[in-house]
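One chain comes next, on its own, written out as structure tokens in the form predicted on its own.
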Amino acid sequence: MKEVVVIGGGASGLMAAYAAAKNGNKVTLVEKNEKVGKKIYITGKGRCNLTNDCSPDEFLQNVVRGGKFLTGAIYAFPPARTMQFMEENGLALKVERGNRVFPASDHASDVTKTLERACHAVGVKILLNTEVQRIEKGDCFRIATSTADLVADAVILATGGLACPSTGSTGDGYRFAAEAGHTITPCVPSLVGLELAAPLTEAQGVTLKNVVLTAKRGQKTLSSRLGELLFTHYGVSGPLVLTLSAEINRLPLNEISLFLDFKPALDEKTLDARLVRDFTERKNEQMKNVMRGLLPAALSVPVLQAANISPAKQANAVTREERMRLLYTLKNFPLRPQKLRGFEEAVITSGGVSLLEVNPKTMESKKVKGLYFCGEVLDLDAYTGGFNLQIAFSTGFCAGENIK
């Protein structure tokens, strides 16, 4: 039996915590916050997509960073496990579109109740309100917190990373980490909202589905995907926008250029043909009325604008070539990427402790032994879905069940 201090009351130091204390070890778990899970609350939008009802093979193609450390670790606990846990321990699932798995009840705090309870059915002690400030290590960790010092023979940082950080998540376990010797990559916000050069504030508040939202970098495409887009005050969000933001995070956004295709189902051809009928049919209209066939009202304008061509011409005067442009401007809107939006609006963050300094298939780090990690403190992400809770799962059940 080991002494075991588990930092961070997130989910994946819950994990860790019913892990390791399931084996035998005498687990503590220490929680800044008044209580645990407190980022489990706001996932989801407060229903808590816990998971993902995927192979493991399916899961790592939904892995944006780290896929190959997490392979291990995902076939040792699996979506499936998750969602076993989570029945054995009370708590009843659905599963809805894009095999996102959440509490049957639609209440993100059910999640976090079955985790503590989990937690306290194999002993684990949890103290709340109470922040861990240092860590040495000797012989053994003397942990000294703002209420006690604790001493442990294995501690595993569970401390999250830096988005959302009114849930307590403040970078406390990359501080720790690099006392510890340890490399961090870099942090940035993922799956976050883009700030524009130029936003359509005249468009705010207006959703587009099925549109196509293109990234490049000179002429390397680095995304294509269809989905949904939100036009905000400051720029773009939404699910496309999101799902963008983890493939660029790290990358000079002014090299990048956006394009948005508005008629993806429709190719030029047709699309030019229902171009020509719509001027046909309304041919002594404005141009900035007619375009509300194909377009919200609010987004009529700054498209007319892109293509060069006055709102208000009437559709009868609009030659081939305006025609034209204004047929490229539909395929190949553009929208210019100035920042991403802070941690405070971010899902989760990407970077993190260095992956080439931790054992993928116990977690533990190669320079300190003892010492472990799992959760949002390593330079793991993935996309939306639920994948991102599955990795605090697989990397806390891998570190908690490797202390023997």
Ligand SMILES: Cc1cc2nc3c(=O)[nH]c(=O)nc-3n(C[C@H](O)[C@H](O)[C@H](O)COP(=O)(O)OP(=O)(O)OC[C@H]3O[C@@H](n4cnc5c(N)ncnc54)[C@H](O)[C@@H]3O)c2cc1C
Contents of the next structure:
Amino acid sequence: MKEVVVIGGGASGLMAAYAAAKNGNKVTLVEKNEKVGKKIYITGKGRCNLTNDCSPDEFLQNVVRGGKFLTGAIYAFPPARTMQFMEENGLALKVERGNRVFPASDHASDVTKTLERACHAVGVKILLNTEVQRIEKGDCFRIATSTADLVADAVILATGGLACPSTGSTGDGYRFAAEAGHTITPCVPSLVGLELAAPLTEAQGVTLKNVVLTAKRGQKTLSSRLGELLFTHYGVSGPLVLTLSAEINRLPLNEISLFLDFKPALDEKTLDARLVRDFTERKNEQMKNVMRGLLPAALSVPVLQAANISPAKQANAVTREERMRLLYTLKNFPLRPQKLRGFEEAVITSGGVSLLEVNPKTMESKKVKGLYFCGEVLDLDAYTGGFNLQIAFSTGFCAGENIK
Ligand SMILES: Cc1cc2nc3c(=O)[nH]c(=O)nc-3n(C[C@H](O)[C@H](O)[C@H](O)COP(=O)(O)OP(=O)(O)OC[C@H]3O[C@@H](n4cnc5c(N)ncnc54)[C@H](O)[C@@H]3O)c2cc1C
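Taking the form predicted on its own as the starting point, write out the structure of the form predicted in complex with the ligand.
Below is the whole assembly, all chains and molecules, this chain first.
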């Protein structure tokens, strides 16, 4: 039996504490907030998309950084195990579109309660309002906290990343890891909105479903996806943009061009026929009104301006050349990315404790015996869909399970 201190009571720390305690270790979980799982409460818009009901292989296809490192942990504790764990501990689940798993109650708080219940059942001691300030390693670990010093044979660092710092994720774990001799891969926000050089402020709040967003660097297409996009006061957000952010957050944004296809279901010939028909049927109307058949009203003027057509022009005065320009613009509307939004708005941190210095089978440090890592503090991140919480659960379970 070992004395184990888990630092951080988020998804990964709670799972790690449970796994370590069920094996007979004496586990203390230290959380600086007044309650555990503060971030879990806001996940999935308060409903907590806790995992994705897919196979380990499908899961790994949705990991952006660290897929190879994660393979063992995901096979050892796959989404099916998370679902089984939750159900065995009294949480009914449901699976929605895209295999996203939620509590049947639609309350994220039920996920936290379930994890807490499981921890209590195996004897985890939870210290709230206790902030870890320093970790020292001699014969054993000495953990200095805001209330008292703790001693442990093993420490699990589950302090999360930098995203949404109001939930307690303020990057403390990176400091502890660096002080222990670990390399920290620079952190950038991921799954976050994108500021544009020229935001379409008039379209703020407009959501477009089934559009294609393409990102290019020079002539090279970096990605091209169909989905939902939201215009905001600063630029763009929504599922398509969050996914894209994970792919471009380490690239120089001034070298990236984005193009929006408003009508991906229509090829150019079909769309042109549609324009000709609209222009004929509404020949005496101004273009800004004619466009409303094709686009939300707030986008008509920006699209016409991008095609260099006066919004006041009558449909029957539009030349063939202008129509061709409009057609091109509808399929390739340019957006100039300027900057990602910050960690306050990001869903996840990309970067963290270097995976090269952590044993993927156990989550133990290769540098400091008895020091383990799990969750977002590691240089691991995935797309939306329940994948990030599953990473927290798999790595948390793996760390706790391997303390013997
Ligand atoms: C708005 C939002 C929505 C999200 N929705 C989803 C979703 O639906 N599905 C999904 O899969 N993922 C989602 N995520 C991502 C997911 O929440 C994270 O990947 C996951 O919570 C990371 O868990 P963690 O345990 O590693 O870190 P955290 O949840 O950040 O937990 C770390 C804990 O450590 C504590 N701590 C930090 N430093 C100290 C210290 N010095 N002393 C003591 N305690 C400390 C913190 O207070 C915190 O409680 C969402 C994220 C956000 C921000």
